[in-house]
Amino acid sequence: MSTPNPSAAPNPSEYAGDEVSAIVLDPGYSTTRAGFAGEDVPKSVVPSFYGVLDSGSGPRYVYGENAIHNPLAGLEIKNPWSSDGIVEDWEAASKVWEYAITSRLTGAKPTDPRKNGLNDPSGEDMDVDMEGLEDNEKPLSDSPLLMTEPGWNSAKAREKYIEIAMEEWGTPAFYLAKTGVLAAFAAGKASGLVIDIGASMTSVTPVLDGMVLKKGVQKSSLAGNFVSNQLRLIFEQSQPKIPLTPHYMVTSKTAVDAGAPAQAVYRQFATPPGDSFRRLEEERVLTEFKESVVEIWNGPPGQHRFSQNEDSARSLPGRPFEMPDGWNQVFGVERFKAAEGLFDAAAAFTDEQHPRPKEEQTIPKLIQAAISSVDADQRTMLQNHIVVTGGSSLLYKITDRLGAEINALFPSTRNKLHAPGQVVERKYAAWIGGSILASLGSFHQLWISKKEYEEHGVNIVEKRCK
């Protein structure tokens, strides 16, 4: 087979031309970043999570932050992905992601005028009906699309991305990369230690010049899911308890003094949104407390761990934090020990639901088992080029910590940490790495066309797919 000329222009009937700019999909398990490839930031951001009404004439499905966050009778919330960072319900995961590109890139293709959300009377549910979808033409008939996935999906599960972008959204052009690589190249580099943490997961990826080394890739569930059950386990075990109450469930309130029981006006339902509901609402209030409270202990050198210092913290000045209701409190210590558990597995909130976890799941360790896998004279270079990335690792002080826990694990190597302090930056590294990547000249010959598909089938994205 001849390899493609990387100077020529490539056919554009092939690989879809130049003309039209790739669409780059970044799947997660809280939001779906899409967006156009050379932009500096995803244009459309989405969460992950999807509703199901009981409509009488089966479920409906209900797609986007308007309808979502809308206390509707029964509303059930539900995930496309699974708890290890796997897509679990495919079918799901492509409604979600085709509302993602269709929403705010390439719009969805004519549809009834009465459903197109303009017409909606004014108070009802804002949702988007996808279903009506299949018979127009495919969303992404005219872009190139360029998605990534997790350091350790598996084959079927790659297959599978090529099949529906191929086959349910029409895409002329696919690639299929990996977050690691792409968060690496967001910040300038082709080698180096990956530490992403999301969601639902913490992963640590070595790369080198471009690709994964796989037998060094490290996940683990410790992430902003274990941060937040960790929050609850702490409101549930105060005395007195923490009322957890989330905003849909408020219609007023009035101000009280700190730790003063809540006076406010609950909204009644004549048939309350489902458990799920609740508790992503719940979710989005303890966001909040992550966001505004919580704060990652960092000691000095050789005592970084809370434990060793936690009547020092106890003389520093408190967090005040209000709830929707107004129950509001000035939050001392337990700001620290929310996340600890991350670094240290014995520092971690427990009951019976919820035992400790594993030594080996906790940051360092996964830092270190990656670290230890690649060759040894790999490790100076990996450890001179660590990028952290991922929502999670917005928590307050939390790179100062990887430092110090970095420089406690490998005292003797110079270690260099790469966070960018925007937000943006920090948030979406592999979507930007992905949006580098796919408005790169020299990146056509890379795309598998449409015709190559057609040829070899779902199996080419593992021969050229690295």
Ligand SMILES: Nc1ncnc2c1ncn2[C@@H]1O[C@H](COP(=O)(O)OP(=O)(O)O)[C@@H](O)[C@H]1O
Second form
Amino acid sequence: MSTPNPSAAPNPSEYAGDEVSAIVLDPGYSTTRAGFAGEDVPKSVVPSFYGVLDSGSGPRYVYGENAIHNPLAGLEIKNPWSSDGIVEDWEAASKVWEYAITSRLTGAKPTDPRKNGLNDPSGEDMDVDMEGLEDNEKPLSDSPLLMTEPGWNSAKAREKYIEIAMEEWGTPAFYLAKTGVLAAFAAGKASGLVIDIGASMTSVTPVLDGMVLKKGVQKSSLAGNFVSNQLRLIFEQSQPKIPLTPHYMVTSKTAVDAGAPAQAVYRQFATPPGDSFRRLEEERVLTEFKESVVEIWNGPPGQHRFSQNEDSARSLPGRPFEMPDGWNQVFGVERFKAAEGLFDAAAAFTDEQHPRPKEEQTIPKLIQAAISSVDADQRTMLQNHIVVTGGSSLLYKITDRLGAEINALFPSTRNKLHAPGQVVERKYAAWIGGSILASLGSFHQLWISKKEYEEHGVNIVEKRCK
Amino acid sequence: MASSRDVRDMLGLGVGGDAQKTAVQKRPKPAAPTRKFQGVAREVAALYGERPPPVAVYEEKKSYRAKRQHAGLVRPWIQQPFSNPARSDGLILKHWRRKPTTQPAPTSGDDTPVVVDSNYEFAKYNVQVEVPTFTDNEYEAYLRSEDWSREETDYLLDMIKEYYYRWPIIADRYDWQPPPKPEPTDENGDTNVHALSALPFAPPKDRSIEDLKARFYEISAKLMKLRIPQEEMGAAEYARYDILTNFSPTTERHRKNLAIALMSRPMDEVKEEEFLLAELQRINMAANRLDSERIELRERLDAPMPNTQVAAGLTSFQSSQALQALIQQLYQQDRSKKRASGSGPPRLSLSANDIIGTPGSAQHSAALNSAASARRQTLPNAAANQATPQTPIRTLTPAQEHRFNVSTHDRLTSGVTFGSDKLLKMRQAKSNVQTQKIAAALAQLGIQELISIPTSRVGEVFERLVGKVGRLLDVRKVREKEEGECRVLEEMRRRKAEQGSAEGPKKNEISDSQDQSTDPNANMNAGVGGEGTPAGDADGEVDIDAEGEVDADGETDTRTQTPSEAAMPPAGHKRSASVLSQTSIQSSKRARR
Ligand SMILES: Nc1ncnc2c1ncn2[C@@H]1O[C@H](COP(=O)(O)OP(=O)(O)O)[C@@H](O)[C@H]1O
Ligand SMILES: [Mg+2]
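What I would like now is the form predicted together with this ligand, since the data block earlier showed the form predicted on its own; can you produce it?
Up next: the whole complex, starting with the chain shown before.
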């Protein structure tokens, strides 16, 4: 076997991947994505929220889209992630993730018809394969697992990941990759600056040759949830107050004029679901609002901030939105203000519970901090390969604004933004990158095998997944 | 369409059923179900016209895909377990492969043990980098450093191997924790001492990427020298050695600071630089235009006498005849010199190349040269003729020529011209004023308007005279201009002297002004040499920036283009804009040694 020249490209036929039916799991705050490596979209996208029902004899947990949106009495909704983007509740997290894998991918394992005893002529060897059966009970016993983690994950959290995968799910091989790197891979780049605007966290990650420059990773909580909260504040602070009624509350509605109070029949509950359930359902309405009404302000060059040309925004046509209960209105300047806080801390709406974000948490400042913590020789390259991903990067016109902000930050260099037009590629970039990586033939030497895990323990993940 | 109806209308004819009929007729007939040709391009089919050829040319072609041919049995796929030789733990994964046909058909399927494939095609991508190694003795003898402990050096080398020479990542992940010193058994139990000893002896240093590189390059260079003596190094090895030894962290840091300063220029500066560059270009263009105008003027003033001697100036060699004469003359000189100096090397090498190679552009001279030598061989002309008469034709002596009024011409224009016309034309200049001036000058010399016998010789003389008159007029004009300038300067000097009599380098100023007025060449030189000065004067800072940009650009470009460059130790030169120039510098250095 000849050793190829490391700098020579492999010939085209060798680019081909080699699929080993690995599973890629990309857990996020809002949804958890799972699917087989080599496919181009995750087969299983389940909410990361889960429900807790108090059923007399201890709590009962429910997972999945259908279960958590069902307004059962006393249903409380929880999320295993903390607000700073690291898993808090490991017990719950492992259950949610397992649900994501088993509900669509592996399924409940049927036992081998040859071995389940049903086809045996006599019952002699019924208990032969008991250990094997036990092994099979683990959901991942024959799929290698590639998991993603945020760039700022703690060493302890990483060890927990491999522990869950190996001990609870019994995976034969495991690997942990950073979302930033994978998003860059999905964009076809091994190096670049990845701006990920997700649900709970916005992060800026410099990636070089498939590795994260740890000192440059920047994160802040100005992301999708922040925009939702801004919307809540807008609704509360407007005169009169805008009612936010989620779908499950409404039985029927009648059309009303814009701004007129809603005329709907509301549903009555003997024991209503918990407040957290209502909040989750409100969040769905808000996401709809973000998708259809909110727009990021783009001023003329040099004055892209909303505060710099508020008056010209007033003259633009508004957009109508109808709440589930029929209340509706045309939203004018508010729709530009809702997400302005991502870029300009001074423009954020505030109240007692929601203090003004710090200026250094805004996206332009994150980018600036990330770039300035990178060695001078890499900066121009990074600025030339900026990748935008995350669900909240789908906010209307956010990439234009990002481009303007970046050009204002670095006027003397060539800055190039890569933002895929396809919604799926934006939302699931990290998963897609993982799918590419885990189906490469040359990747299979990097897996941490069960044997290695047993030999070295959990801290092997620090050594191998760099 | 409507024209016939219009005509009818005009003629007062009714728009009867007649018109209706024509309209109906004009409607295109429903296309007859023409047979479509198959197997012939539409354009070709159109060429057949209305009548298809008697024999239809088309090939029978089925549009269905050919039926899949399958020979033999269906080859099944299996989940083939494989192990990867690049791994040490023998992990077995499964991928889908065609079931090998050579195997005997499984009789009872499940019981045959599946063979684990251990020849994995992607294992060859498991490439490890090479990192210099050394023994303990070598380390003690050559590699010790004040700043670096042995442990940290090992750690650095491990990091380099682990991260494949990717320096930015090595610097990012570099986190050296010195091993805690064994606690000294101190009886005093002094808390201070304990607190100190609890600390690592030396707190971990904050190593920058340059520090790491410097240490590694130092080690590599020393080991390289140890392994291969300097004299035995090949060119490539030596170049590498040179780069390794010349790495300077401070210059590197300085370069990066410059690059950062360049990258973080505010918008205003970028715009200003653009503006200044545009301005500079404008100034340069103006300077060039001025220069060319000056040169033109100078040429007109210094125009040499036609057919004067060689020393008159290069402009006299503009005709091939003159050049030929010159070559001949120099050749003769050279030969005589050679003869005089004997065996010694000729002081002045004299090929036609050298003579003509000096003036003007190389291309021009080369063209002249080849033309001249070609002539010398094939077409001996007047000058050459005199020296080496080849033809047996009877030649006339100049006196005879004069007597018989024979004249030779390079080229004759066709047709007949009158000598008087020629003379009249000569009196006319481009501008009216000039014509009048020439006429006045000629009148002053007492030359009649009409010259009675305008022979060709008279014409010649007259031409020369008019030329001189023209030059005289030019000189006069220039003199007037200079005088005016002198007066202005004189006035300026006077005023300056009045203002501040104490200081004021008057002499300088005068000589300056004289310089300017008398020697346009010097002026032109100043213009060309000082082309950058206007911009530099305006803002020296920006000038530096502009310079730096070129530098940084080159740097970053080479870096981004070759990611594997990280694996190669870069040079410590600040201006390593292009690898090419660098290596050439090095090779020249080597040659000098
Ligand atoms: N079309 C859209 N417009 C605006 N926001 C969106 C859109 N689609 C999804 N989002 C927001 O994106 C967030 C989810 O992004 P995602 O990258 O999946 O987050 P995470 O990785 O943390 O799970 C949610 O806050 C959601 O409201
Ligand atoms: Mg995410």
